[in-house]
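Taking the form predicted on its own, here's one chain by itself in structure tokens.
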Amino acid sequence: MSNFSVGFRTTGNVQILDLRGELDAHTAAELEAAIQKCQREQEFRVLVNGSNLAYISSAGLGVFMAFIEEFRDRGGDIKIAALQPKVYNVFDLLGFPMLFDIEASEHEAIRKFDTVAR
């Protein structure tokens, strides 16, 4: 059985979810269930940290597709940041970079979130 678990943390305005362990098809159930979390309490501002993701598999990408568009309908976005290279990768190999904003740092992804919407 993979590890995974997801942090919450709100700094300002934007909701943070700290991802840890390996993003499978066997755990990809709780990150869904924490961004359905965001969308009941209106956070539509979400901030994923990826500083402490091993591993990401095709299904864990998926999730993250199933709620960008409702997320930046409600005027909000789903930004990612901080993650290890070999995680970096997948999603780049996806074209996940044209979708998102996946920066380097925490700090700089918040940053975004203030700058003209995509």
Given for the second form:
Amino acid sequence: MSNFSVGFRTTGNVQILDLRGELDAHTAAELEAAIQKCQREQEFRVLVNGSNLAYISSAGLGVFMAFIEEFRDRGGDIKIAALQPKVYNVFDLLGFPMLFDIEASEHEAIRKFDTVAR
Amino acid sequence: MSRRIHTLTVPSSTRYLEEVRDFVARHASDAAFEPDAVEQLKMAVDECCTNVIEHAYRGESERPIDIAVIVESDRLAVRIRDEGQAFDPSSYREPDLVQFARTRKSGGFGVHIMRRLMDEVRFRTYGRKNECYMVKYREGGRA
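Mind giving me the form predicted in complex with the partner chain, seeing as the form predicted on its own was just shown?
Whole complex next, starting from this chain.
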């Protein structure tokens, strides 16, 4: 049984995805569906809040990678914020901060979106 | 410390990945590995089993994956065996992260991640079985 879920929130013109649980090859389809929903609704400014994300594998990272260039091309981004240290440490070791904008807090990530918008 | 072996067999479906991660994490924690090392072990084993499911068994969901966690005084090894298509490490090319993102490809990072997170990763095939053998040394435990 999957213990992964995606919650949707909006702050200003930023679509926030609250990830909860463990994101792997079994649950990645759920994240993909959530990002496709943003894509359909032309919400290209997406902030992924990882404060309740306990684990992510390359299958989960692959979902971000499959969409991030298109979202950036359309003037948006998929930013990642508030990762738990144990999740961030693996991200960092694998070099993913080079690809994604990863911020310490949701507030900081929203500020980055606002800075670009001005 | 004597050598201890813990084994688990799961069907080749992604629905069992969480159980596999929990199994590895439990034994790595019991063997007093640091939390960061436990996370790295979990991910390396997850990536290996995902590759077995998607590539060796090509999505067949009822084939066996045999996992053994072998704890020794200076290291923890994980041995993962399957009976699917063999993986040829010589045909594998290390992915370039930025290039991958630009070409909008997803996936293909499993072996790269396993090699980054573990101290040793070896593949071999004998008879109908394929084996991936990965080792993580304790901090300061490697000669």
